[in-house]
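What follows is a single chain, given as structure tokens, in the form predicted on its own.
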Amino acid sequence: MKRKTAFIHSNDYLNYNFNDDHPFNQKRIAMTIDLLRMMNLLEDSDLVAPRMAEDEELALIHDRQYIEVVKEAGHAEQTPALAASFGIGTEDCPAFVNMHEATALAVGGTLRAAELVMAGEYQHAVNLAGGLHHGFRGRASGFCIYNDCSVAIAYLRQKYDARVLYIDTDAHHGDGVQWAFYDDPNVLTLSFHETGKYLFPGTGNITERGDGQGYGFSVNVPLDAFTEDDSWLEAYYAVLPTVARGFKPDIIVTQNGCDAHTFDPLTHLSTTMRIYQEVPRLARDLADELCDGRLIATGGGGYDIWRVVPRAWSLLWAELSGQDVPQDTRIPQTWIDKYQAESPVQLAPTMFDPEGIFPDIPRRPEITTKNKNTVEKALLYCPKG
């Protein structure tokens, strides 16, 4: 069945543009949209236009003196010396040309996805353009400038005074989110990622559990490198509804980052497309179950553009719309014609990754088991239900 969800866009969010060389591309969005019209899975009626967010709004998360120094080095010819301090300037975070605008307006449409939803109009909205956890209260970190996701749950918490389940299945560690309310009993973030061993932020370790009355609301799951589908899911479908019913949220925000894909450039698991459809399928589920359905969900990693990001994020807003792609569903012919001359790599003809095109994760038993292990660590003081 249908279900009513907003898919909040604008063609400006492509102006979130450090460089062309630059992993983060916000392409895949335009990508996605087209994937989704020609499979006749979104129509004109479901966009809406997202908002800028109100400098007020932004100093919810993050401090006066650092979004001035994000507004004058979006304007500025050269980057001010001042800004490396906030971490812009740099490799990962670049200042570029209207750097605060383009921020905002991705903020903004996490925003608008939580009042949307709060106010009954959808029972779910998803963001694209958002899910840039790593952003921090004074720094820019990993590709992230203003943190959208923490924003938005602060505007949750003082609008609407809702209790906040944030679940983060980027294989990044969600790490501005669980520092910004590390201490909130009224928000519990749950982080299932790659272990930070080898990989940025290099936190998410189980002992991150809170803090004073946040102990034991913030939940890690860190997964051993090379994990595969079937480990994956069972430390999602172990750990995710235990900590969401005894935690009881109003709403569920969700970061939807999709670079545990075995393609990912970026990381170490070893995920299909498979995990793409039954992310979302569960939270939506839940939030049915605990929250009248109330559900916001937005983007985040994912550097693979051609092979994954468009596949999985089209997976994303089909659960959340109610809306079924099939197992054997192939990728229509004009889409593939549109991007395959500019793709780098040979684009997927089906929606889903056949059975056995990838080879056998060596250590397979042994990473299942350690990641058996961290489940069980994982739960032990956090609600349960």
Given for the second form:
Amino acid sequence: MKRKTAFIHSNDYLNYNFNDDHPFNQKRIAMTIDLLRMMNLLEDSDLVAPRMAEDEELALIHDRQYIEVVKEAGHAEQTPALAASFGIGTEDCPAFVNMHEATALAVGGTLRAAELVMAGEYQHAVNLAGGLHHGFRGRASGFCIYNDCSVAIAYLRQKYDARVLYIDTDAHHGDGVQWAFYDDPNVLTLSFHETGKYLFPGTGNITERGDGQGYGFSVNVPLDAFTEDDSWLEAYYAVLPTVARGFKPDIIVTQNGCDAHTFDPLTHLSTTMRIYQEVPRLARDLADELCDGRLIATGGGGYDIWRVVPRAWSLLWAELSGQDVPQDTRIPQTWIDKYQAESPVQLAPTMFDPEGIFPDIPRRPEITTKNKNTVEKALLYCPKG
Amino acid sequence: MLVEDIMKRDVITVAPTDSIRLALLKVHQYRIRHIPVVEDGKLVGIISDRDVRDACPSIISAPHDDDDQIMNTAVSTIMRKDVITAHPLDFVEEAALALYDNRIGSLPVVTDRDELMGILTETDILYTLVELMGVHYPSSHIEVEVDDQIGILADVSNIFKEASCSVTSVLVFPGKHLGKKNLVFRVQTINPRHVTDKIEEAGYHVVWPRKLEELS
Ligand SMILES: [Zn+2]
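Now that you have shown the form predicted on its own, what about the form predicted in complex with the partner chain?
Below: every chain and molecule of the assembly, starting with the one above.
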């Protein structure tokens, strides 16, 4: 049976574009849509247009002055001098034309998702342009200008008084969302990421557990560099169901960065396509069990746009729309033909990564043991069910 | 950075004539390990939670007639008078060294006339260190092994400048190998590759971020 799931999209999502050499490239969304269509997993009737986020809505999380600076930077000939102190005009977040409009649309997509799901029109909604989890109250960071996840969660709190479980499986710590709700016991942020010892942003330690009333409602699972599928999934299955059942959310918001894949050039985790089927599957099952299926999925990081992102996000959509993708599924030749010429690397011929194509991980038992310890400590003070 | 920049200014104190009972109450209430003893605004001694507990009647043994008497004794009878202190204008690293060398947990901060201005604990120092290392700020960690020669830090730093990569903090420490030093940069970018590539092109060895092949 097909589930009622919205795919929120606009071609204007591609305007979130820093420059042609920038690693954050929304062409990956167009490639995902192409792949889904060629595999007959996405129909026109699944598509829903996003809306713009209002300034009032952005201001639920962001400083007014910051919003003004973003607007100005997107319309000025030169990046305003003031912008640098707001994280704009840096190598990571250079100013670009209409940057406010492009980002407000991505945020509006996640808000639209929240509205559709809360109104019961759809059970799940997917907004791949969202997942900008590094955005801070008054500062752009890590390729993120506004933080759509934070804004949507604040909106869910304000408009629906919903208890929100936020699950972040990007390889980087979901710092922006964590700090935005650090003292709020009605928002539980749970992040699985590569340890911040070396990797940006450096936070996401197990000991970051929340503050005041919100103590225990920030949960961090920092995994060792070069963690592979088995250990990654062991941590995911050990922590997520326990925390979700203990917290009893009204809605689940997920961030689906797919930069934990071994091909990703920015991080050092060693997972394969396998986790990108299991991640949304468990989230969906828990949403069914705990909150009438209410689930919003956003995109996030993912910097191998050729071999990783289209496959990972296609699996995300397939899982949430109740369509099975068998293990031996091949990538349609039409899709490969369309993109191979542009791609600097050989495109993958199959949906999943066959076993044995990646080198063995040295010190694998050591990493596995360390991750087990991390899981144990991560669960110490959070709600458990 | 000076001691006065990071010390705590609202210090919990006792008077020499206060009872041990009061000192014990304050230790518990404020969850502190050290209480300066102050008379007319001047530091005259210090007591630690250990001193207080050692002086207190045992909770295991049966009550004695003199228990109450001990709890009512003045703090001055058990306080340490030879207090190791810091000056508000000392450098933080001097204060850290004093804590480390004397194996103590805190330093009362006093003026030349023994007036108590604040207190500095190991936790304050550790927190400052975290800030100095830039770990509290969204950043990536890049570690480079270089020859222990004059000018290399400047040369490597220049690569960051050319890559317009903003550096939050720099740490220099002796390397694992003889004649080498390790430089740790925390940089404000999610994408350190463009700068690490340039560092390697210039012939330096990047220790972190590490590649899978270098793990074994
Ligand atoms: Zn990421």
